[in-house]
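Given as structure tokens, the chain that follows is alone and in the form predicted alone.
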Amino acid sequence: MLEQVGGVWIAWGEPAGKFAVPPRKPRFELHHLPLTLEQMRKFYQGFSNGALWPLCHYFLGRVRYDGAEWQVYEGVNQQFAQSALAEAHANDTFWVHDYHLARTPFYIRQQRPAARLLFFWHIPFPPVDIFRTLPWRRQLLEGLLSCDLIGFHIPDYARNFTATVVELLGAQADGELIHYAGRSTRVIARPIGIDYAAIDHEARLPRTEARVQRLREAIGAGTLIVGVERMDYTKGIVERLRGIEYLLEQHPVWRGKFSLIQIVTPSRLEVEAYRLKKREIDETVGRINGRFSDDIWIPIRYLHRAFSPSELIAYFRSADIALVTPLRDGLNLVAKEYAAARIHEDGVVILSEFAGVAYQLPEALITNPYSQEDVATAIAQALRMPKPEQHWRMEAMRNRVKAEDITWWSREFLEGLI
């Protein structure tokens, strides 16, 4: 997106400094903001991912509120605001992204009252009765309401946010507008898009076709199912595996007829909850494969490593079914990427009703990831689905993903809504 519109992208990272991107023909600047190990521990691992992440994904039992971590979160948000202000010209637009930086707009607005400020919240926004548990709820909400425009993926999250600021702050709501402390903020739902054209192009390349043939030959199973997740307790990986186990246990006719390729990208393994989740996944895969494998067939192939985009597209091209069943997800781009890669307009998407993208892709098979019986039923339905039905479902999904791509999404904010 920045390659199209230009600007400055400020992010934490190493090495610290300013970089032209791409280096030979720069389209924008990337500024790496240096953060100390202590800041990373308390701002990122601590408050952002120990408090806000589980809170917003409805996992109250995993939430940890710590006053010292909140103070560091505030300080890092101030640091981002100062860096942005130092780079911005008088009429520039500030677009702040995600729950890590919810207080940044407050500090920008303090020093530049007339600034054009946008925010996009990339994860779910919970109902008010969940959000009210946050001790610093007023400060965080006032940070967001410092913006002219706030975007969420789907209407449910926008409604939750509006109800929260009305109840907890006494704000006034008038359609998409929220009036608070002498300011008006517009709240909208616009699901983020993918670079459809790039994925469609990569899926058609000869090298991708060759990878697809090698994968199909190596795995050998009649039907391939793919799951692609980051290692996280919200992704429902164990629940999905139990759905596979239930299907094989209750309906032996499906044994040997399919294999699941479960790709899990390592993530936040310095956090104890994530290490424990990895161990649980390892043990579940081992148990299922131990129960049902034979001399030729393995039901689950578990790959725990990072994959390049081109490698993933080859898996999407190879797999007859995409299994996307998070317990809660802001949107989920895997379902969109799978559809974009299905150049022959076949294949089936099985989608959790708790993924935001279910709002955009009603042609998928929608399932309850908390029910192993429901997941097993959806998989069996996908395995039996005739090609004509696959085609009309996939064609509709591809058309929508193509029309509402990343360019559409950014244009909705940067051109049409300010």
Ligand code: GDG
Second form
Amino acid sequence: MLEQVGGVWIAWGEPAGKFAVPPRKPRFELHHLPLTLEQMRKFYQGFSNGALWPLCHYFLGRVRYDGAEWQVYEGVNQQFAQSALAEAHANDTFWVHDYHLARTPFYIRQQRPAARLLFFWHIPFPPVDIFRTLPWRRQLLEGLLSCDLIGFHIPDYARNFTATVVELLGAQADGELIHYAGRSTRVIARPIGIDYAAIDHEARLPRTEARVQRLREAIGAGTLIVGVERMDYTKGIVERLRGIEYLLEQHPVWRGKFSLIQIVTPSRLEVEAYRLKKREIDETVGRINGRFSDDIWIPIRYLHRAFSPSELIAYFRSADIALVTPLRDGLNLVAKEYAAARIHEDGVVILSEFAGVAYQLPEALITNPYSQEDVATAIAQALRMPKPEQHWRMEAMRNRVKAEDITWWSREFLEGLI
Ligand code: GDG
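Could you output the structure for the form predicted in complex with GDP-alpha-D-glucose, given that the previous block was the form predicted alone?
Now the full complex is given, and it begins with the chain already shown.
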């Protein structure tokens, strides 16, 4: 997006400094803002990923609030605001991203009362009864309301946010507008898009075709299912594996008929909850493969490492079914990337009803990831789905992912700004 519109991107990164991107034909500037070890522990692993992440994904049992972490969060948010202010010219637009930086707009607004200030919140926004458990709820909400425009992925989250500021701050809501402390903020729902054209292009390249051939030969004749996610308890990986186990146990006819390639990209392993979740996934895969494998067939191939974007596209092109069953997900880009890679307009997406993207892709098979019976039923339905049905569903999904791509999304914000 920044390659299209230009500007300065301020991001956590090492080494400190300013870099032209791409180096040979610069389109924007990347500023690295390094964090100290203490800031990483308290701001990133602590308050952002130990408190706000579980809170906003409705996992109250995993939330840990710590006043010292909140103080460091405030400090880092102030630092980001200062870096942005140091770069900005008079009429520049500021666009702050995600739950790590909810207080940054407050500090920008203090210095620039008339600045155009946008926010995009990439994760779910929970109902008020969940959000009100946050001890610093007022400061966080006031940080967000320092903006002129706040974007969420889907209307549910925008409604939750509006109801929360009305109830907890006494703000006035009037359609998309919220009035609070003498200023107005517009709240909209626009699901982020992907670079559809780039994925579609990569999926058609000879190198992708060669990878697809190799993979299909290695897997054999059965149906190939793929799952791709960061290691995270919100992604429902163990629950989905139990759905597979249930299917193989209750309906032995499916044994030997399909394989799941489950890619799990290492993520946030400094946070204990993530290390424990990894162990649980390891054990579940081991148990299922131990129970059902035979001399020639293994139900689950589990890859715990990162892949290049082009390798992922080859997996998407090879797989007959994508399994996307998070327990809660702001949107979910994997479902969109799978659709973009399906250049022959076939394949099935199994989608959790708790992923924001289910709102945008109703032609997927929608399932309840908390129920192993539901997941097993959806997999069986996908395994049996005739090609014409795959085609009309996939065509509709591809059309929407293409129309509402990253360019559409950024225009909605940058040109629709009040
Ligand atoms: C947050 C919200 C929202 C995964 N493994 C590899 C890899 N990936 C890429 C995928 C996809 C991205 O990472 C993951 O995006 P998701 O949307 O699925 O999930 P989160 O990371 O949790 O993202 C989410 C998103 O923000 C955007 O607003 O949709 O709900 O939680 O693009 O392809 N990429 C590479 N190697 C891997 O191994 N290169």
